[in-house]
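The chain below stands alone and is given as structure tokens, in the form predicted on its own.
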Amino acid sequence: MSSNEQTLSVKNLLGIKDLTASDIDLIFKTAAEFKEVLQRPIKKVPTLRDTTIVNLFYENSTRTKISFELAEKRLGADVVNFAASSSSLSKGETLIDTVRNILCMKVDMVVMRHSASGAPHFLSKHIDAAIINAGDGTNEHPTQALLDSFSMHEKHGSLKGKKVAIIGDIAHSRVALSNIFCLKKLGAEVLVAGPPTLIPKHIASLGVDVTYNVNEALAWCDIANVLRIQLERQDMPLFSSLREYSLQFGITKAMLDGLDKEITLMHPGPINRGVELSSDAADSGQSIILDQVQNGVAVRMAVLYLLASGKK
């Protein structure tokens, strides 16, 4: 690879708050030359050949942690998949007990995700191994929002000025937090749209402008990045129903083609269908989605890369 003279400002990633500018532009550069490996007949390229890497998953995701074992299987790495449910964490063992057996296992690399906002955080402190945060609770999803932003990048070149809305549940979604700090080291203008209980009445404080209309959000912007309410995070009712959502937050194909301009439309999936997109504007030439999924193994496989060559 030919990104490998150039290594990342930090030692583990733990969040898009920590990465500067060059270091989300190294991780672009070195992912769209994955992607071309990506293209190939035989898809290997085996820089992390001799790497052991744990998957340590306390939460469910099958989309990310099939793309992160698709990422280091590519990368030729040794891999070993954690399963919180199936192991003895139902037992009753603390993460405290899983650093100590980690640490005896001589592990390089640990891809982590958890319920607890800064568990990534606390295991850093404790083990010499490269973390990589793949969600930890309300907090944080920082490999989301870098594939998120390599796939805007792709579609529209330099993101500056561009106008980036983001549209559901912000209040819940680390996706949300962790794209607002990617889309602005990037000098792009956020506006964040949903129903107020679902918006966090700090959020203006982080320079981003706010709305509870999501016609006005789509007038605004250049690219309508479309999250999940998420059911599983929220303590109480936040809306009277799915249905009522749908009729003043949900977005269709209709409502794309009434704007006087065409718009990006993208979701980290997986997608409410009917909720907060309708099937055919996920489905629509406008939409990205599968792109970004595509893009999910290339910039998973730049970070581990360039994490991997900063520990040599």
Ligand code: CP
Given for the second form:
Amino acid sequence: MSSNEQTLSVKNLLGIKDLTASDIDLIFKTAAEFKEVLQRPIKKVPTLRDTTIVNLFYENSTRTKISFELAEKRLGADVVNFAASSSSLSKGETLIDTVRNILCMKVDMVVMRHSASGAPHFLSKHIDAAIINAGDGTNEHPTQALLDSFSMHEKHGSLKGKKVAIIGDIAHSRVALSNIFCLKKLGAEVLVAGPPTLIPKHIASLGVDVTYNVNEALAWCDIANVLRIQLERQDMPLFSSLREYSLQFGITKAMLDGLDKEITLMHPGPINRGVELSSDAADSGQSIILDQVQNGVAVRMAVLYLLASGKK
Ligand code: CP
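Could I see the form predicted in complex with the ligand next, after the form predicted on its own?
Expanding to the full complex; the earlier chain stays at the top.
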């Protein structure tokens, strides 16, 4: 890769909070090069040959897990997949013991998803292998934010001054927090929208504006990134029903068609069709949801490659 003289300012990717704007720029440039590689008939490069990576997923995932595994394999790494449900976790083994046992089998990097906020940060204090956070509780999901911003950049060019609305369950979303950090570092204007019960009171301190009116958010933005209601992280009801949520905050194609401009529609997945997005909106020409997923592989290849280069 031609960007290989530069390295990231971090040893682990725990959160976007820790990255500089130059780090993000380097990840985007490297991802664009890998995206070109992925268009070739032979999509594999031997860049991470002899590097062993374990994917440690303590929480369910479709996109992130498959995307990391593809990224690792396309870089020629040796890949081990760990699923908490079939591990010795059920016999009482701790996180640190699990990881130390895996690492003594000569593993170089750990990709980790965990339902506890801060789990990868805790682990990073105890092991030398590079750690990539694949989503920790309600804290951060850095590679999702990177692929989201990369996809916005691909469609709209520089994000400086672009208006991005993040709509939905902001309070329980690690995607929201990582997106806010990433977009602000790239100079975008950010508005969060949703029910008052799903927007944390402190959110304005991150430099974002707030509205409780989804139509106002759509009229304001160039790009709408719509988030899922995370019922699994809510220990008490925060709105009366999904139907009511859908009526007040759900986005339909008719709403998009009623705007005086064409906005870009995004969603990190999984989509609850008929709740935060109608099917005709999710599948419309304005949606870049599957481009986001496709870009995820190149972005994760870039992160893996740059963190591995930094270790050498
Ligand atoms: N966007 C996202 O993190 O999806 P998964 O939970 O399927 O990985």
